[in-house]
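One chain comes next, on its own, written as structure tokens: the form predicted on its own.
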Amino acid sequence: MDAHERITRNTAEVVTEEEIETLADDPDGKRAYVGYEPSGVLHIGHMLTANKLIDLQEAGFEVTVLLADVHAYLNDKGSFADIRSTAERMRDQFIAYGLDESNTQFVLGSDFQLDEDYTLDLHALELETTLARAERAMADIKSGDSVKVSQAVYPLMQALDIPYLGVDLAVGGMEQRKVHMLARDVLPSIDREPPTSLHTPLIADLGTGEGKMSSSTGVTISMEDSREEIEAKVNKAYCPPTADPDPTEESVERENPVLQVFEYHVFPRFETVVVERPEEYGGNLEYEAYEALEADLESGELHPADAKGALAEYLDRLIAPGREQLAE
């Protein structure tokens, strides 16, 4: 797998392809970043972008993880003291999950976002941005139903973080796309380069296959979950025998979240996936690529219940180091 394939695999979008190709031509020493509001416990959404950071490290990138304590405060996620106390726990979980500690820099937002130069540049961006534009950028990531002034400033800070962190590539889920497009629009106004960005897919709700998986609504999986809890959640997951399920009666589009987790979480981290089955039901199945597993589910060779059993096993292997770190 060459650098470009490793950088772009399992992505929903890159902006722009030409810029990504330039980075892939000479990735050594380039810097990529992703920002997370400190929440204390990693969940499957964090793990998806973390998988991409691991890909980038293997391609030659250095990685910066922004533990965005100021952003979390602006998004009404608690007091500064509470937010900061969770940031260190998240750092240890990322390392336990598989990020290369020697090649990962963890930065608190408050380490630089309260400095005078940053504040003045932020005010300059505020002068260039309408409230409606900032609200659109924040629509997919805000907390609560109404927009507060703090949440209008939030996406401008995300845009400004990119040049202040000195990174070459901004990474995030598709919910961050509007923020990164805002950054490309406004940063040239303060003589900063528009960022290259890479967006990972959104995983559907585990129980219904609709929308996106969320730690605040529906069912999600986190590093707090025991093996038994993982098995229980996966066993209840929506998993029709197809990668392209029909919409609901209300015409809501659905995905197969079990297959999505296999594709974006399991196969990037394991060279071979074994689905264990009794000999009377055909014996074990072994897969070296996601596409083969999907094809067997579609053909009926792989039963959804057996797929779920294997998924719970491999998720538990991924989560176990972080779970042990939390216990310590």
The other form holds:
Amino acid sequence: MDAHERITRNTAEVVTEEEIETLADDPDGKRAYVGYEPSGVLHIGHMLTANKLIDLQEAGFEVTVLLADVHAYLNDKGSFADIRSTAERMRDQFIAYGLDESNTQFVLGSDFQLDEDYTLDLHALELETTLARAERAMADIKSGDSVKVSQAVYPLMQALDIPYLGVDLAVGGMEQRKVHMLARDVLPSIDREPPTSLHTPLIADLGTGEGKMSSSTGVTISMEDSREEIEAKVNKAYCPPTADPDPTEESVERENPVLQVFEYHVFPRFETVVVERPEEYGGNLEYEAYEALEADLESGELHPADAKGALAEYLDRLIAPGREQLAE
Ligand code: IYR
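The block above covers the form predicted on its own; next, return the form predicted together with 3-iodo-tyrosine (IYR).
So here's everything in the complex, that chain up top.
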């Protein structure tokens, strides 16, 4: 797989395609980052962007993980002291999950976001941005119903992180895209380059196939889950024999979350996926690519129950090192 393919595989969008091509052709010295609001435990949402960071490391990027303690505070996630101690734990879990430690820099937001230069640049961006625009950028990120002033400052700080961290590429889930578009628009006003960004898809709720899988609502998988919990959650997951289910009666769009987790979590990390089946049901199935598994589920060759059994097994293998880390 060439660098460009590795960088762009399993992405929902890249902004812009030309800028990504230039980065892919650049042999060295390129840097990418993702920021996370520290939260107790790594879950499947973090793992999706972490998989992309692993791809980027393989494509020659140096990677920075921003543990965004100030952002979490501004987004009403608890006391600053609590958020800080959570950030420490997250670092170890990312390494256990598979990020290359020698090539990953962990940075705490508060290490540079409270400096005078940063603060003055932030105020310059505040002057350039309407409240309505900042509010729109936060639509898919903000916690709570009303928008606090802190949450209008938040996306401007996220924009400013990019030049302050000196990175060439900002990575995030699709819920971050409006912040990155805002960054493209406002950073030139303080003589900074508009940043290149890459967004991973959103995975649907495991139980229903609707909306977005999240740690606060619905069913998700986290590094705290035991093997039994993973099995129970995956067994209850929505898995029709198609990658493109019909909308619900209320005409809510649905996805097949079991297939999505195979596509975005399992296949990027394992060369082959074996679905174990007793001989009397046709014996084991072996897949080297996601598409072949999807085709077998659609044709009926692979039963949803067998797919779920394999999914639980591979999720458990992905999570085990981080789970052990938590137990220490
Ligand atoms: N908005 C992210 C957290 C975050 C991401 C980046 I990239 C930053 O520079 C700062 C914060 C979230 O929703 O978790």
